[in-house]
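Given next, in structure tokens, is a single chain: the form predicted alone.
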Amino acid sequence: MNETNIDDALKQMINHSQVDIKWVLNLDCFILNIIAIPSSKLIWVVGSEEKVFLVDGETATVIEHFNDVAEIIFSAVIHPKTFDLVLSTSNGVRLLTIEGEMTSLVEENAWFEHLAISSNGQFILASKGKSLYTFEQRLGDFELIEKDTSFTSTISDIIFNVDSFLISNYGGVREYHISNLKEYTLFEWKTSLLKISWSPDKKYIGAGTQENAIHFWPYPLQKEKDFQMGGYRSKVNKLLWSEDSKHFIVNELEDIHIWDFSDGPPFGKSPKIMTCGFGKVIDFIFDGNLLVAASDEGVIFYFLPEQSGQFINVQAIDAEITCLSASSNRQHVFVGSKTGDVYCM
């Protein structure tokens, strides 16, 4: 297909989407992440830079703004309890309340990248270069408690799972207990890792590696029992397991790859692939049903991997996209876009 009939293609798939676009709203800033707050109607918006905003999902309304928050804005979470945002930045870590309260937790001119926080809300961990930082919350406010300058290059990625947070760097990945923040347990692989995924189960680790592959290890860590997904054409830049943890998705350029864990490792199989086209996948979300997948030119795909590889449905925006979000009831998605669009589906 020429690029004159796909950009006829993308203008019927644009005015025909515009049916089902519920609202949008616009926000004047390269839209970073949108976070739902769990059984709620309200999201939080976060941009790459100084803006953040909580807004009414339903009424596209803002709640909350918060203005010049940190120059550059790389991760958040939310508290698991409260609900509050918390944010690493270009110089410290924030958190930010529902009521519209801003406080720093630390205050440094350094790069804070990464930042996980455990599922009781008591601690965070937060990445800046080869440090990590633990904070813990006593008595309602969070207190920096450890910083960890052992790491020996850059902390690429840190995630939560039930009890245990794990940091990956060139050469492994550590595990931390929150039982004990002070020791950890290494997975070795003598390579850079970058994004992590821990099945929900607990059972597998995966981590992108450098060299355009997957590495796993099975948890609890058995010796030379892990393994590698090779071949891919870029690197991996996000890694999603399903709830029941049968299904481990990755995207790859154009595609989406779905490979089946529901016998254990899927040796000798290959993985069932939802092609979609128009431009690089930028993001993708899952619900064990329903997969929903958007390319960063503005197309946004909607698949039943149980039935098939073919998208059911798709739609499109005027505008190239950077994230996707599920409504906390999983009725509608959010879209944020580089213009500062936010769309709801």
The other form holds:
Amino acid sequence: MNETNIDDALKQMINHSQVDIKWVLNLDCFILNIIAIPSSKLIWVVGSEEKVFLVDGETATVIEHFNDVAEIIFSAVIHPKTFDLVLSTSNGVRLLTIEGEMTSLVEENAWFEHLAISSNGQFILASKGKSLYTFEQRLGDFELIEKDTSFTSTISDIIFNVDSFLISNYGGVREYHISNLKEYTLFEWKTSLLKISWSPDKKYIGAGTQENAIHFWPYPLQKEKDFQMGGYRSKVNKLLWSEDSKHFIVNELEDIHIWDFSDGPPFGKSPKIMTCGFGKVIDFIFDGNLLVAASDEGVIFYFLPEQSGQFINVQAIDAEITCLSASSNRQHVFVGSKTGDVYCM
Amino acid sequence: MTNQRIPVTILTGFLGAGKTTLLNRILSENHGKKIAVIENEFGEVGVDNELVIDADEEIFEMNNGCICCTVRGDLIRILTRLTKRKDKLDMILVETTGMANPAPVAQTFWVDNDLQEQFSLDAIITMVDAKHVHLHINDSDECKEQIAFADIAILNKSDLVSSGELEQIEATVRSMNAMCEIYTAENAAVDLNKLLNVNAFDLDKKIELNPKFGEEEFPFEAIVKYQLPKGKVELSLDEGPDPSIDVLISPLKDIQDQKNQATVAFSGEAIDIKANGELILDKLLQCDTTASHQSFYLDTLGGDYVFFTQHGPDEFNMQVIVNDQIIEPLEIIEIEHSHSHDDEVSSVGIEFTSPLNIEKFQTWISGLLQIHGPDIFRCKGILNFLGMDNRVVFQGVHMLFDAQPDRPWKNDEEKRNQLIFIGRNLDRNMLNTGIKSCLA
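What does the same protein look like in the form predicted together with its partner chain, given that the last one was the form predicted alone?
What follows is the entire complex, opening with the chain shown before.
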């Protein structure tokens, strides 16, 4: 990071940081995503173009190195049982196994931008523009079972929660229950929806909009009970529910807003604001106690939101940050960067 | 952290005008730049080793209450993704379909904060089919808008028309868009240095080409200077074509500044003055002229004074009299006046040196575009704000605009405000008065 850009107070805090950088590994690509494999020290590191790595998160050793995966990689999820990696790319949908093999679920030169997998690992939904591809795992292999072309605008996000998929685009969110993936419920909102998030208790669906707002629907859908939080100074493109569904966390420029949903929708209340203050918040993670946020200028902030809106610790790296991830034992934070450096803290 | 914005060129024009030919020329030229092309028909561009992305032209309305605020959802998505690369792109080309209105494409860059930080709109290039444009230009709104939006118009297929026809097309294009660069070409062969990385907001060269740019226009028809003695002075007016005449009288100081101040004053409320009434300095006065002859009176401290008059002084036989003696004016400056409001697409250029107040300008331009946004296709220019060492460049499409600090003013450079508005039903007087109300 550019030292001259940091004000003196922050520089001093970084010098006295109680967060040590455990290791740095350069993978020579824009790091799109880092996914920790549950109950394992292994992490998947996904580049934005061509490359994917399976890395030992303890020793920074590259276990598997996948080259030429696809021209552009858009999204990645891990299979909940095998921990294989599923990727949506500009050349189709790929499956990378932890044994180092790569197969194609579908091979097409088109932008497959979003995907999600059901928690039982049986279904994968992937979007290609206005089309939705459904894959089902049969006899060990994934088969394409459905192509839904009924969407009138490009799909902007796909997520899964408990037993349903949610799919957003301009005009609303569709819910597909895994017991019947041919029918859906529409949560309508006539604007461009960017990202969606569903509270773990399934009570609320939140969607960040192109127009600097978050739109909410109570679940199950109730007529005219949807509501919106507007007035944001920028697009809200990172949404996260706490595991207990009591807090809804979003980024806004240099801040993080935490909305308290413990007593229902926070009508008339203000969010708790965590002020980072150096660069735009690009990513954050929250374990119910500790909130870690990263700015695009290379600074990582640690908060205890229950105690204060001020960060309790800070660290900086010499790169623009692209993503954050927690190790499976929650002892470490992995940081991805534009230059290909992966940090473990 | 340094963040150089990636220039974006929008390529528009009717089907068959030569957009794809030009794209292929750009991509096949050995310029060493990494270019991404966002096109509407996958596979039309036939050059390897370039990033070619298919786009759907998904146009979304924004829920901000403005009917003209539409954006290209697909572009937001694609451009956002293009920033997630280890190696930065040098340039992006966006090709639109033949019938496309370029506004949503341009607006996309200003409606989304993230894109605004990462990309800058370099130029809109409109390909004009010289052979067939006459078939569309009179009855196609899309054709007119594509020309109105152009920073650069290429009259392609010039070999298929006579020189007389080409001149006529050029005149038509020029009448709609006074500030675009016009090139003629065969087979889309234009020097790429004239098309790419041209900073379309930079109006300097265009002003050289168009000497009428920025010709000032005022809401008064005459400026009359007098040397007046101390004491009471009579202003004599006869009945004229209107029942009153607006007059602003001030001690003469810097006439250029005073013209600007008078322009603002003439847009405000005037004080009614009846016959034999007392005139007030530095206020816009509406002098009643319903009688065949009337007099008004002014107390002066002596010295040079300037009278800004709504109409020519001859029309009301205006005279200044002291002790029954008619005082001859030192100078009468007649202002060439045009009230024409063109229903068709046209351009208004404004140029002046006095520095602007940034808050006043923001308030004015926001209000202007909110009310007149649907008719203002494009506005762009260079601004001189008081207290800023750098030029500020701005450009807008309908209701949305972007203003950014540019390079510092050079030592030997005159700090000038240069603005151009292109659109329908443009009111030059209103625009001129409005911008002058933003003076620091």
